[in-house]
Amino acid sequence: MKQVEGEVKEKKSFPGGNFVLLRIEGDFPPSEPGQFAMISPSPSFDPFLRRPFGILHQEGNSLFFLIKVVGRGTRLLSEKKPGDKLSLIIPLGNGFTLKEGKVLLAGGGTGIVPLVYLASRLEDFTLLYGAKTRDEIFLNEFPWLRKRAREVIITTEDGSAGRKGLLTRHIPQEDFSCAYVSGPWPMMMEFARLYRGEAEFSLETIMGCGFGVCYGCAVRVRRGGQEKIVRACLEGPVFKKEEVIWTQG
């Protein structure tokens, strides 16, 4: 992990103002799909903490992020302009384990982010991509994804694009060597309940530091035959299906 100052080079905002794509240039160390970066939304102390973002793609000295505005920190980041400087800590966490053969990528909402990066390393994959509505499907930003995928299944809750209904109602009934899943907690929980094969899940939690010192991003998992509380940032954020305990409370 390294702390690097990057510069926003390109920004694309989407209708509604709740999503932005950023291309940031800097002297970044290499990352793996499923790893994430901690980005500081402000040089001031309010907001105080960095925010975790899955890496959408890394190429040359550029990093790509898709940011959804969910609060003050993400709002500030969405307001950054080309030329603005940002402090990043990268790469963090454990990425996905690459498997041979045909795999399934299942991404809900911004959960698509690490899967786009993962797809760039895969030969044979089916993409299952769900969102609330068509404006929150960003497939057009990655034209190569559709070309490379064996099949692309889009789902929207309101039926405005692709198949209508929750992503978990449209899981292909085929055999895959692995399913890589990323999205909101209820979606992943339902996916885990329905899906029989091997799967890896990228968990999203509130994080303090992102590099293992604060113990704030605790998740309950099953490891070595017992329940344990581990740090999503260091021991995750990617976990195997049999490890995740879906009822955290």
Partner chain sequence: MDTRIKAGGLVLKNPVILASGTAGYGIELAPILDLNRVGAIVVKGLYPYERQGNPPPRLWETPCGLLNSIGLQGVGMRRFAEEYLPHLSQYDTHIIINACGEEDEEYVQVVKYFSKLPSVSGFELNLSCPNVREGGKCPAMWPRWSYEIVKATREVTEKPLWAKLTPNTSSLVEVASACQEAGADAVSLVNTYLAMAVDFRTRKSRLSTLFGGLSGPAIKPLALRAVYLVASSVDVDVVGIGGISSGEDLLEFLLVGAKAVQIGSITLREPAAAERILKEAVSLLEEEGYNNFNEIIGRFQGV
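What would the structure be for the form predicted on its own, rather than the form predicted together with the partner chain?
What follows is just the one chain, with no partners and no other molecules.
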């Protein structure tokens, strides 16, 4: 974990105005797929808390992030321009466990982010990518991803691209050595219910600090036959399917 100042080198906005792709350059330590960064939206500490973002890709001294605008902090980040400086704490959390053989990547919405990075380390994978509408499909930004995949299955809830319906209605009926899953909690819970094989899930939770101090990202898991409360930012955000207690009340 290291605090690094980076510089925005490229920015791309997408239709609808809710998503921005940033390429940030800096002296970043190496990261692993599934890890994340905490980024400060403003040098004035207003807002005070950093925002967590999964690492979309790391290439040389560049990091790529997909920003979805959901509040003031992400709005400020979406308004950054090339040349602007950003403070990042990176890398944080634990990444995916790479398995040999044919694997499945299943990403819903912005859950595609850690899976793009993971795909760069894999040789044989099928990609299942679900979104609400075609404007939230970002595969064209990474043409190498489609070329590397054994198969790419796109689903949209409104049917504007690929297959119509929820991602969990289109899980391939094949044998995979592992499935790697990320997305909204209800989608991952349903995937865990339907999928019988080995799987790892990157949990999307609220994070305040990113390194285990605030306990804002606490989740209930089952380990050693007992229920435990762990911090997704420190013990996760990647967990095995059999560990996660999906009813978190």
